[in-house]
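Presented below, as C-alpha cells, is a lone chain in the form predicted alone.
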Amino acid sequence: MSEILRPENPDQLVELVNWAVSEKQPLKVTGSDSKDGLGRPVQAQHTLSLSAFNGIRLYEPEELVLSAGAGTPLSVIRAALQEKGQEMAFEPPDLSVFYGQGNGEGTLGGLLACNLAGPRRIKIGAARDHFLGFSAVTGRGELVKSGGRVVKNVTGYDLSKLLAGSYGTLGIMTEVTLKVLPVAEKLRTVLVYGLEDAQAVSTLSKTLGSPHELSAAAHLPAAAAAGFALPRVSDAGRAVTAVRVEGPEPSAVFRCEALRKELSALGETEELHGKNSQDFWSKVANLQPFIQASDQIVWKVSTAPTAGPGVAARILAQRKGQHYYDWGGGLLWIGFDPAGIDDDGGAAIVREALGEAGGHATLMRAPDALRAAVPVFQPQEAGKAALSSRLKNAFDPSGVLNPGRIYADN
C-alpha cells in the first residue's frame, strides 16, 4: 500500500521532493484522487497529497481574478464565485462521478493540471487560456513562480500554459491564479429532434458560423439522449441536436427565437430555459451517458468537425458502442463494452479511424491493466517526443513526479 505524505507548506514540499530525488523514490502527486483513472497508472510507493494547500487566498470580483491553493475543492471555488454572480467561464467538467469518486470532489489544481474544459470551449477557450499564474515545486526541488494576478503581468515564458495539461509530471502546483467572468444574465438552448449525425454536425457548423453567437453546440444520437435523465431529452426517443445562446435577456430571447425559426425546417424544435438548460450542458460536460454504463471503456476523440461523423462511422462499423458529439462536432465521445482479456480497448480501431482526417484520441476510462498496456494519449511523432523528453528532463530530471502518467518512458 502506498504511503501518503502530506506536506503542510511549500518549505516542507521542497524538502520532500529533495528527499525523493536523493532516495530515488517516485511520488504519485494527487489532490483528491477524483481523476485517478485519467492517464496511465502511476507506480509509486509514496503518494504526495496536496490537501493542506487548500483555501481561497485572494478573490477580487471587480478585477475578475481568483487565487487559491491547488488542493482547494472545486465545490468551494464554485460556491464563492456563485455568490458574486461569476464563474469559471471555460465551464470545467466534474468527472468525479464518471470516475466513481463522488460528486464535486475534484480540486482546482487537478483541473488545471489536466487542462479540462467543457462545452463553452468553442467560444472562450480551454482552461489554460484562463490560467494566469502559479507557485510550484519542480522535480528539482526548486520553488518557482510564474505569471501574475492580472493578464498584463504574464510576460516572458508563460509557464502556466506549459503546466496546464502536464498532469503533474513537471511540477507540483501549490497555488494557482485564474481569470473568472460574470455569469450570463440568461441562457437558452434550442433542441432539434431526429437528425442523423452528418446532418446534425453540418447544421452545427452552419449555426456556429452565423451571427447568433452560440456558446455551445452538441449532438446526441438517440442512445446517448436516452441516458440524459432530463425531460425533453431522455424521453425524446430520437436524436437530439442542441445549440446554446447566452447574454442579456432581450438578446438571448431574440436569438433563441431566430434559431428556432431557422432550424424548424429540419425537424421539430424545442427550447430549454434556465435550470433545465444549465443541467443539460452540465450533463454534456460530465459525460452523463457513460455514468450509468460504468464498465464501458471511454475514448475522447478530437478531429475536425466536418470529419467527426465519418470517424465515428468507421469506428462503429468495427465495434459496437455509444457516442455523442460536443464542440460543434469536433469532440467525439465514444464508449465500448469490454471485450475480453486480450482486448486493446478499441485503441487500434480508434486511432486507425482518424486516418487522413487527423486529430488525436485519449483513452479516458479503462481498467488499470488496460491503461498500462496501451497508449492512453496519442502517440507522438519523433520531434514532439524529443521535445517532451527535454521538457521533462528540464523540470524533473530524476523522474520522481508522476512517472509514466502520460507516456511510459516519460
Second form
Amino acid sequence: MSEILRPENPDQLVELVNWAVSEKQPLKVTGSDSKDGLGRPVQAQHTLSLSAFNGIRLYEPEELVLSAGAGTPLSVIRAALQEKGQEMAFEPPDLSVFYGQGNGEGTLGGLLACNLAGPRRIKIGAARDHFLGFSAVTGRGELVKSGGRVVKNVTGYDLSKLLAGSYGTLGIMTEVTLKVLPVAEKLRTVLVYGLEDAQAVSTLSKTLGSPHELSAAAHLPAAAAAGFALPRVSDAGRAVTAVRVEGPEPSAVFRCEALRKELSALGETEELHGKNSQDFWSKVANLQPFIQASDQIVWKVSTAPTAGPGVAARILAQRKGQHYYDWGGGLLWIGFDPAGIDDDGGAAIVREALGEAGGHATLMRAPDALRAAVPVFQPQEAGKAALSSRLKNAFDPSGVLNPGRIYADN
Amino acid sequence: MQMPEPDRGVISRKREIIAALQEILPQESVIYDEDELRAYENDGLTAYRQIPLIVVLPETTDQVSQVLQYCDKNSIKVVPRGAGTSLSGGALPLEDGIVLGLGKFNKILETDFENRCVVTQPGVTNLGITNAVEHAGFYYAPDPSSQIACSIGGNVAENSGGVHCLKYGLTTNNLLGLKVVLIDGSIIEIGGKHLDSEGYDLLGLMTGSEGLLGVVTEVTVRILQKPASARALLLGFETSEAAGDCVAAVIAGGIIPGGMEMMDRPAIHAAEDFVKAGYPLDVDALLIVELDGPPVEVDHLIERVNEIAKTHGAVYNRVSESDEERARFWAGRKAAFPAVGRLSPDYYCMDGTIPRNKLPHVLTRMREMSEHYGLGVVNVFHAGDGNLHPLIMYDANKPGDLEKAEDFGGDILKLCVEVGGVLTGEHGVGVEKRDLMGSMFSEVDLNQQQRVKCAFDPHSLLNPGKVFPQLHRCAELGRMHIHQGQLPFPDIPRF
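Rather than the form predicted alone that you just supplied, could I have the structure of the form predicted in complex with its partner chain?
Expanding to the full complex; the earlier chain stays at the top.
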C-alpha cells in the first residue's frame, strides 16, 4: 500500500509537488477515493489526500455562489445548500454504492475533476457549467488561480472548463467556486408504460422540443425498470418512459397535466409526486439498475439522442446486456456480465457500434486489470490526442499528477 | 496602446505573400488595395485603428487550413475576424499581419429539431440562427445586444452573453460542437450533437479564447423551444441601493427571471428622451424584470416579484399587459447606448462584473470618480448577474479627453476586481483591458494561461497583442525550475 500524504495548506502542497518533480515520484491525487474505480488505475507510489482542504469558505445564497476547499465532503456542501433551499443544479450523482465504496459520496473537488452530472444535464448543464473559478497547484509546483466568483466572466481563458473533467491530471485543486441555484418549489414526473426504445426516444425528443421545459427525460426498458425498487416502476412489468417538470407549484402542476394528456395517446400513463418523484431520478442518476449485480461491467455512452436506440440495438445484438437511457436518449448506460479472462469488457463492440453516430463511450466500472488493459475513455483521433498531450505538458511537464488516469501514455 | 513591434521583414515581403495567398484562394478573396483594406481597420472599439497588411476571405475549412499552414511556416501573424463588432478590439488588425475574415462562412448547414441543435458556419449572425428555426418554435438563447450583426463564430471567440443569460446561460453553456483549424493547419473536431467531451474540455477552453487558440469554421449550437409566454415588470426605486436589495430578494426567493436589468437615473432619462418607453422620470433606479414560461407560471411569478418589490420600497410598478408593451419596456433599455450617444459626442462602454451586493459601494465610488475626472457616467446593469456597463461620456475632439475616459474606465475596472469581481463580463479582454490583466492575475497565473496558448500556437502567431500584457517565448515558459536536493517534505502530515 502506498503512503498517504496529507498536506494541510497550499504551501505544503507546493512543496510536495516540487519534491515529486525533483524526485520523479508520481502522485495519485485523491479527495476521498470514492471514485477510485472511475478512470484508468493510477500507478503511483504516493497517494496525495486533499482531505485537509476542507470547509466552506464563502456561501452567499442571494449571490448564488459558494466557495469551498476542494476536499470538502459533498455531504457538507449539500447540507449547507439545503438549509437555504438551494442545490447544485446539475444534480451530481452519488456513485458510492455503484462503486461499492463505504466512505461517502466523495468531495467537491473530486466531483468537478470528473465533471459528473445527473438527469438535469439536458436542461442546466454539467459540473463544468457551474464551475466559476479555482485555485490549484500545477505539476510545475505553482499555485495558480483562474476564473472568479461571478457568473459573467470572460477575463482570460476559461481554465475552469479545462480542469473540470481532467481527473486531477492537470492541477491539484485547492479551492473551488461554484454557481448554485434555488431548488424548484415543485417537481412532478409523468410516466408512460410499454414503449419500445425507438418509440420512447422519439417521444422524448418531441417532448423535449415542446415548451414544457422538461428538466429530465429517461427511458427504462422493462428489465431496468424491474430493478428500480419503486412503486409504479419496478412493479410495472413493462418499459417505463419518464419525463420531469419542475418549477413554481402552479406551473409544475399545469405542465404535468398537459404532458399527461399528450402522452396518454401512446399508452397508459401515471404520475410520481414528492418523494417518489425525487427517488426515481436519484436512482436514474445513481445507476440503480447496476447496483445489485455489482460485478457487471458498465459503459456510459454519450451520443446524439436520436442515435441512442440504434447504438444500443447494435451493441445488444452482439452481446447480451442490460441498458437504459437518460438525457432524452443521448446518454446510454449498458451493463454486461463479465466473461472470463480474455474479455475486453465489450470495448470493441461498444466503440464500433458508436462509430458513425458520433459521441464517446466510457468504461465506467470494471476490475482494475480490465481498466488498465482497454481504453477507459474514448480514444481520440491523432490531432486531438497530440493537442491533449501538449496541454497536459503545459500543466504537468514531468507527468507527476495522476499519470495514466485518462490515457495510458499521458 | 502598445502593440507588438511589427516585423519589417514580413511587411517587405507583402507582394510575395499576396502571390502565395492567391495560389490558395480565388483572386477576389485576397484583398490588398489600401482603400479596400480600410474597411477592416477597426472593430467595435473604434478608438483604435490599424490598416492590416492583407485581408483574406476564405470560404472552406480547407482554405483556412492552407492559409494558416502557410502563415505558420512563414511566421506571418493572423488576426481572425467575424463580423467585427468586438467592443474590446479583439479583431484589431496588425500592420504586419493578415486579417482572416470569416464573412463568407455564411451558411447554416443543418437544422436538427429532433436533437435540438443547429450546425452552422461561423459567419452566420447570432439572430440568423434564431431566424432559421423560429418557424418551428425554437430559438438560440444567448442574445448579445449586437445580435443582428455579430457572428456566431465571434460569439464563440468572446463567449458572448446577453440579457437572457441569467436563466439560459452564456455561449459556452449553449454549444455542442466546433470544427477548429489550428495554426499549423490541422483540423480538429470537438464535440458534436452529444453532450460532454471524451477528454479535456476543448470546447470550453476554445469558448472565450478571443481568437488566440484556433480559427473556428463550424459551430453546433443547442436550440431551445420558445417559452409559451413572457411578461415584464417595470419597477422604480428611490435609490439604487433599494433596487439592488430587491434584486437580491427576488433571487433569494428562489426566482430566476428570464432577464433582470437595472438603469440609473441618467440612463433612464437618456433612454426616455430617445424612445419614449414610458419610463418614470422621478426615480433613481429602474428595474426591468422579465418572467417567461407557461402563462400560469408567469402570472404567479409576476405577482410574487411585485410583492417582493413592494416590501423593498418600489415606488413605481407596471406590468406589461401585451407583447407590444413588453417590447416597449425593453426598447428603452436596448436603446440605452445610442441614447447616451445623443447626449455626448463619444462614449466609452465598460464591462466589469461585480458581486451584486457590492453595487451601492461601486456606484458611490463611480460618482466620486466621475467628479474627479470631470466626465459624466451613465449606468446600465445586467442586475441579475452583476455585469455592469458604465458608459463614460467624453469628446474625442477635445485633447486629452479620450485618455481621461480610458483612465476613468481603468479605475472602474480595477474597482470591480477590488470588490471581488472581474475585468470583463462579456466583451472580452482584447487590446482594451489587456494591460489591466495584472490587476486580476499574478504573473504566475498569466504565465500558465500563456502555456495553454503555447500548446495551440507555439510561435504566437494567432492574434498576438491581445489578452496578455506581455508576450513570453514558449521555450522560456516551458522551463522548469527544479528544486534538486531538497529534503522530502518533512513537515507534511502523513497517515
